[in-house]
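Taking the form predicted on its own, here's one chain by itself in structure tokens.
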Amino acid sequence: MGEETRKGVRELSPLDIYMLLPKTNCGKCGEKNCMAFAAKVVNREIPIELCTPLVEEEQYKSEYAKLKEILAPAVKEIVIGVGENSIKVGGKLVMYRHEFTYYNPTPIAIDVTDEMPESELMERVKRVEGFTYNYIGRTLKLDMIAIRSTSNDPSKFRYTVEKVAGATRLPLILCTFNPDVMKSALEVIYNRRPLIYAANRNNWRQMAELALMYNCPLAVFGQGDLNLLSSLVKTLLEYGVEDLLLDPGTFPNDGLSETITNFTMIRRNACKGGDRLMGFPLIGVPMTVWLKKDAPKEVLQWKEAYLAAILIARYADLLIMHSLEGWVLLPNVILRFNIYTDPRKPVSVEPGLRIFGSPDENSPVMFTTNYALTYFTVESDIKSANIDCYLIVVDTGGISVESSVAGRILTAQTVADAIKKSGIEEKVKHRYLIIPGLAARLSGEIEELTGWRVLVGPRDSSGIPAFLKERWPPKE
């Protein structure tokens, strides 16, 4: 444990940021008042920074600080990398999902080594930086490389690190215990930020001393011992290494039960108990799945996707991997979206008129909520039928259809202020409206109020192309 500890997010309320606001209500900010600014600063809602009096008057210096440091996450946020291609990870507020919403989604690494063949070695990062998949209307990629030495030949490694470098403009993490086989890649490539790894028990002062001359962050490898990296934590801040981010090892198969209870408990004690040293980025490394050299290919890969999955789960900020099979993939960067998102606020899309195919005046009309999944699903199944249609995107607050409609959300009232807000009224002459299945409930309180005429089509968007093959055009 740490000797000093932090008030835990949960337990800030807008009066403690707001006594160490200015208080002159003068709404540079964008609030109307300071009270409303702190409560929104309290959600992580707005950074502190907009009070520029806070910030920029010397008499709020000792508040500013203040604010600063009672406001700091648990987990330290790192950033890899530099400009518009850096990467943030850690920045954590809260152990658990449900307390707050987690940032910077984990980072996925795919490794390559400077003992591979040139065209291997290209054809691999091509793929990882090629590999995306649209995921409700979001899309999903692989984040970083990973240059391993495993040739532990400096100007090997050298050569490998300024080829990657040269190909690809995402993050990059340099792996070896060697400090001078380090030295000799950072040299070259130190203006891009990658992040050292990593410093253990023997290599630490050699270690830091690179970190501080090139101004890079710095991996602390522990190997399953947590005192050890805590000690190793400890020294290196006081040696003056700020950006640090901890791998207490990934251990699968035996080891497996372990590498969970340390990264549980490495977490614990920096939310909960208030641990500073612990109370950095995580490191998970799925790929050590493929030491066991004996084990089938597709053994291997599925022990490493259930491994990340795990890790993900389990609070790690980074991992390193080295499948580049979809199905070992797609899963985890799904996984990771979706523990990403805010809790607060469901994944929605712009409401409004959507346009499929080439409609005219005679054409369907129909209408949806903007929770994102609802809606990409009737739109896949609209475009792979190929309709010519209108399609009205309701606002509920990102929330479904059947929800919305026990929630007194999606009425017909909302319905019909979205018929009259999308201009569909002078795009078709006729005036029948198709509604979800499932807010068939609304159907008479819809025509009582537009005027249009309801059918009330399927439960399921996939049933629309049969939907219309029967019922459109309406017969009067």
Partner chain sequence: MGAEKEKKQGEEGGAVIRLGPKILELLSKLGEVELEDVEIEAEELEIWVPTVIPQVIPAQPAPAAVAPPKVLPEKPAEILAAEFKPLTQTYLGRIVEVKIGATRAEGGSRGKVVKIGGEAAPSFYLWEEVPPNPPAISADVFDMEVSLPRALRMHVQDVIGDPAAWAKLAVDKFGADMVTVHLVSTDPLIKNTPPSEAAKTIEKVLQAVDVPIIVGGCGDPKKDAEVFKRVAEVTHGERVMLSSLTLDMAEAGILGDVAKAAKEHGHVVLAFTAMDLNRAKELNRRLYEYLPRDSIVMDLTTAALGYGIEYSFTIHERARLAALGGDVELQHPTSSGSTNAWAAREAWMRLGPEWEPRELRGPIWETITALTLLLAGVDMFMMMHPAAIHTVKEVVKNLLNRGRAKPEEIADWVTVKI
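In this text, rigid core is short for the largest set of C-alphas that superpose within 1.5 Å between two forms. Residue numbers count along the first chain shown, from 1. What you see is a predicted model, and the numbers here were worked out from it, not measured in a lab. Compared with the form predicted in complex with its partner chain:
- If you fit the rigid core between the two forms, you'll see the Cα of V393 move by 2 angstroms or more.
- With the core held fixed, F367 shows a CA shift of 2 Å or greater between the two forms.
- With the core held fixed, the Cα of S404 is displaced between the two forms by 2 Å or more.
Now that you have shown the form predicted on its own, what about the form predicted in complex with its partner chain?
Chain only, nothing else included.
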């Protein structure tokens, strides 16, 4: 299947897949028939490899090859690391997330160097591993360690890399432009399949040899020159290195325009222009802000924080950062989570009645929406205050209280319906409903429609414990 006939992910129909399947409806994939399987494959819900006859039987060899070709993402998916400790990078099907969805959230690698005192090195690795934030029921984490050779000394680098590899299972990036230094480290940890960073215009041949010899992915550093980047990719592909990542160059401050324009042009070419040389994951390096040494630390952290965010929004598939401060990383791991949620599925929870603690017939009744973030926030506030209560989760299609009120999705009517459906009227004797402060406008209508008395609760659910203390049970 040639370039001309390759369809974009949105034009691909289940029929395009079906035509190349065995069409035996054998059910080995777990689907009812080949057409149902094709529909799921085209939606990227399941991999084509679940069709075992296709993969295993000689007679389907060419169909399998064709399917792999037409299903290949515009940006190649590269695996760094091995087994369960590996991470997938790239694999992007589309340029804009609303066209389909973005796959493989941008891993964040934190740097260490081979000249750090050993205790500091180990402490830093530990802090990277220990970084966690609980966000709407998921644990957000950091992903990789980038080990830089600042010494340019092969034995020092090798020693450090071994130390780090011994201390963490996180996938590793080895950073040096010196092939001898790279080789000395690769010899001891090649079986962890680290990312080799990086080939440039001077060392490309030796780096290519190392990538081939040790079967590791290779980063290509373009240093702002996209003709050079294209040329290096072409050369390396010819050389036989297939797993590439591209670092077009991250210029902070004055060079921001170049950085973002380059990232965008590359992704546009890969997704819309069929430019195979640019169809590889992009590496952003927000830590280049630290090259400006005269600025105060907090200013560089601040700049690194927003540069990382800009790169997440504009196509970086992997980031290398220096700051380990929570306030720098938190907005970025959350932004990454947000941008990489599937726009086809709103982040929502099941609507219905939730019971906290052991409420009785006099316990408070509140409601919220089924937007996952809203729900989990309310849930955690109720749980941490050990409140016995009923919470009605109203179906707003996964939209928050404020937006669903504004958009007239959350109305007195939907609240009334939810009350009926929840069966709460059999569980409590009173008729007092605590509503979110952001839905205060609905109070009158809710009272009219349901016959329940409305108590307007706090605008933020962190105020629930204080609110109940003061207002529950109702005084009248």
